[in-house]
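Have a look below at one chain only, the form predicted on its own, in structure tokens format.
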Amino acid sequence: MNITKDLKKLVSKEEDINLKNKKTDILDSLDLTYSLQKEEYKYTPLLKIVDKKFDLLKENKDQISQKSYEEVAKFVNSKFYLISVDGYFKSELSNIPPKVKIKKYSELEREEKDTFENMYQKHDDSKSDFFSSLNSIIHEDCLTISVDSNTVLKEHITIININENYDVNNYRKMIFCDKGSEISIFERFINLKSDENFSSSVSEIYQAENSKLNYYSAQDFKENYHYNSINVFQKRDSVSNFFTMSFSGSIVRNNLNICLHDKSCYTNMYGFYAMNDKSLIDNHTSVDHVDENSLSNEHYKGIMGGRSNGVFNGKIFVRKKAQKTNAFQSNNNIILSDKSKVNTKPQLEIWADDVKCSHGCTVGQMDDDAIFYLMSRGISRKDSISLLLSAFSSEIIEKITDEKMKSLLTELIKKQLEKFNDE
């Protein structure tokens, strides 16, 4: 690849002897990860697109211009908030919960780098993906989260990710939650650069013992590319929820990989995605058992709309030592338009045999007879529309316990599900 050869020039400037090395790591495998991209992204032709319309080995300096500072507070929701510009983190426009360390990895003592060092792309997919790949190669500085032992954060913490002044934006987060700590995210990506722009997230999440995380993440990249991975690694009677909307965004690629590792680790992975127009939606996901008497619980729920794609691929690995696993796996989507589709492949591959797991997805259109039932009643079309589509979505805002969150998303998907109707 012709890639390559630039890869290996910025992997040469990494002064970090360790993190060169783990680059290193990851570029002599990239010939793999590429070779993976035609399977892995059947349905979803982003890198050859974004590669035509992008210099994705572009170099960013770290800079901010006022317009930042004037946009960013009417996305900020919380009390606790972190606020990046163009993948760079700015503490001076955050604003910091107590017991939790915020630093970026230049910024960390030699103790906290050790601790770091030992978790970084150990678990992530930059040996499988070809946007890891790169991410884990390319960004600079990447940010660090640790939450102390059995700190429980009531205020969930709101992540901004503003894209403003390049073409290529690489963010990049570890998240480590230690020992009965408890703790809720909410991640945004803001869009103020008006042209084009493609941008890549990877986050790597390590959850110890009996620690909980609640995930949220808002999606709404109108005409842009977006990938981001989540990769999350749970020790035993840890427990993981996951909520991931998408409501707009030329081609966005989601990829969730789970690996629950020890015994009693659970998960719940919930997303909802309505797309209009011509954008592209891929989500991937992945949920390892490797260890007795987990559960995992996945549920992924759509509607397509104009020329829109719609992409699910789920996959669930029971191993041989994982008995007394349950496992379920869902998605279900509705389709508007003569001209919007979706690929759907449910996956699971099972080498226990003292288990539970199920799959299945569904396509469809809106049921004629449920909008003839409401429109008997004396409701519009129009109205009858929006309260079934309303209704469908509904099941995975329930599983929000957070009041407060609910309300938010349940505000996000109301406005998104009001386009369909304007049509």
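Residue numbers count along the first chain shown, from 1. Heads up, when I say rigid core I mean the largest set of C-alphas that superpose within 1.5 Å between the two forms. This structure is a prediction, so every number in the text was calculated from the model and none was measured. What changes on going to the form predicted in complex with the partner chain:
Once both forms are fitted on their core, a CA shift of 2 Å or more is seen for residue 50 between the two forms.
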Contents of the next structure:
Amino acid sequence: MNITKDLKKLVSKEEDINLKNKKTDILDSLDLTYSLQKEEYKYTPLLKIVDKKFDLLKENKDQISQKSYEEVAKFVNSKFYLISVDGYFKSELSNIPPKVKIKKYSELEREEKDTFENMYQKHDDSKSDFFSSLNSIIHEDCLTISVDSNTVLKEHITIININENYDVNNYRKMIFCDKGSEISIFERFINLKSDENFSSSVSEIYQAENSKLNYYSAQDFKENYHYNSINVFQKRDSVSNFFTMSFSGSIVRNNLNICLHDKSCYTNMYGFYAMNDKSLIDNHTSVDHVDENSLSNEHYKGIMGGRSNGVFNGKIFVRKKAQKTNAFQSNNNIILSDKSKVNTKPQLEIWADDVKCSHGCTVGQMDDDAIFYLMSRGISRKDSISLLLSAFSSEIIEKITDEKMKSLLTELIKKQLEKFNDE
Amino acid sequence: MSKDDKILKDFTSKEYEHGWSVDFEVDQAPNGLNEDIVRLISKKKEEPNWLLEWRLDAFETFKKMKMPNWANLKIPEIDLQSISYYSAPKKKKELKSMDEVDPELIKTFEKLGISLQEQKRLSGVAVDAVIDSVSIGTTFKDKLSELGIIFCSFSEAVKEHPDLVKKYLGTVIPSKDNYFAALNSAVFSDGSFCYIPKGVRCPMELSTYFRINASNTGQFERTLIIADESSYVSYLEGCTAPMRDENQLHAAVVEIFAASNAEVKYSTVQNWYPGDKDGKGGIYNFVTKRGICSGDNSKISWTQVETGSAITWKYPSCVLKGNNSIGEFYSVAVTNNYQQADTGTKMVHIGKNTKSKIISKGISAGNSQNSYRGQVKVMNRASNSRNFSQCDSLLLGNKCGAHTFPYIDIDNKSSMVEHEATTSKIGEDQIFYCLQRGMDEENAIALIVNGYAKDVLKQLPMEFSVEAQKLLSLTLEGSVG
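Complement to the form predicted on its own: the form predicted in complex with the partner chain:
What follows is the entire complex, opening with the chain shown before.
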């Protein structure tokens, strides 16, 4: 990527004057020396994609190929679905649920725009993260999802993002959950492009009082690079649940930043990653407890096989005002192969005294005694191992309350765990 | 003001007990840091040429380095040019027995509670007391030399055992290691040297007291401990500094080398002047401590109780190179008022079946910031290695902060690594339980805190354990969170 030149070109093409100003600001402050990124990308050489000379410029192809059409059909497993191809939202292919407004940012009416304009680029980490800044400048359509107050959607919305034609695809969305609403989202990325590519996705989520959000994502990027950043801003008594499952990818980086900005907020962050071959999964999470009585609960589990590398960094901040906070964090890893690695850093920063915070992390391997126990009952070694691995994953799966999602994700994990049979 | 606040305030406004200073005649180098000063130090100490070269080499490296800024500390700019890099009490005459020691000095020791004679006769601890960089009295030397143990000041070791010093100096912490290690390597004044020969178990606790006395003197101590095959030594380090308004810099280096089957236990109680209740003054403590378990089955254990210094930047580490070697780190770090501490350890597993254990207990009060920063690194060939880390923080009051930055880097499939950490305050139910049994609140807190830090305190040798417990109870009197 010839970054600066291409980016300037892209910014100059922007029509919305407000956006153009915002983008220019970001471009001006873009840290091209990456010095700020050193600690955050200590184990994750994602910056090397910058040297890959990917082409940033593209034209919107209106047609979706027959192949994508067929692929998409496989992934649609719910009544409501939103489809984007190469970063462009395709409303004609999507099925939009009632009481939920889904539009491109550029097509918003004046009064709708206010809500999102206040939100736009406010809660993301584009000031501190190079790839978020990059996405802010070069993303295609920005999808806005606005859930009316007290709307409760029983069925989850599937968001399908397809990388089909270009080297670099950037997705952006904003979700506004109004008071008392409740929705579930299942996000998937599909790669149809055969050559190496890079995709990025930045989401900004605003949860008003008493709203509830369940967010599931399953990542299967094969030999490609991906950057994902989800930024959540929660108001009083809101609840969020995140489930992030990662199965493959040359380098996959997930940022999950949650700001519990008001009293009595509640968030659960669960992650499961099972990688083999030469791949790298990096989960960076941060929870910022700003006000009293909130609770955060985080649990990430991983199985590393092949030449994979697992990186975990969990940050918990408890501000002075956030008394009576409970914050828990834990990260467990199993290393299956001699060539795989784990780098984990559970980090706590606490300024309030009346809190209960803990973090724990473990790195270990299969328990020989447990395998022996199963084998002594006539189960083959191979089956014993896969039984134990699925038991390891079930601790995360059990946390899913939606039965449909639970069976969907169990199926995906089962398929992935089969790959470890030979190790 | 509630009772708790009052007690907390009383304590926090307490003056530093060890704040006094004795005027010796001091031979002091002019302020400033340049090549001439490095040469001057070397010349004053009558050092051989190779050591001067080594210092100059370190100084060259140092000039290219920048002050590190990754720590979770707010460090005011330190003007290295305004510090004098050498100060030694003037030599009056050769000292052979204790009677010849400057009476002023003996007074100093008495105030510190370590009267040399008393120590010598009663406690069985050999003390190599370092006052402002030059060793004054070394006791028990004869007794130790019977066993072949060398325990002397660093400059003496350079003169009498140059081969040993040359062989081991800078092997554990190279002069290029970091900013402060490079600075120390260039201008180190004195320190302790200890060599335990093969198969010898040192019969007593070796101890040294550092004291920063002359004002505006940077203290650049260098300690080198070598434990040869199958030997054992327990080494104690205690530090107090008089009360001064200007900040004083302390950048020490401690190197430990353990050959196969050797065991070294290094204990520190540090209660340097932490600055007054407004954060004025206090010692800046930037220490590089590292040990290498070079041979198989060797063991290095660090125990520290840190209650002093305005800024503490200290990571006693172990490189577990030999197979089956063991590294341990036990720490209690207490910060109050405006103190800042960024402390922890590094355990680098290189050999097979290596084990490490980290127990870190942080206690923050007042407006202080207390950080644990540690790394557990398991290399690819370190199969079956094992680590257990626990770092707990206790917060007293809502103006302080507790931070934890553990790095866990595992590159081996047969290793087991566990890390756990908690942050909390003293539970009301715990206090209630004690009150119910007729204890008053202060005693209850002292009891709970001592219990909280017990895992570490019990690792200290007797002599230190009592002092450390006293320090802890004092620091935390009446501070209900």
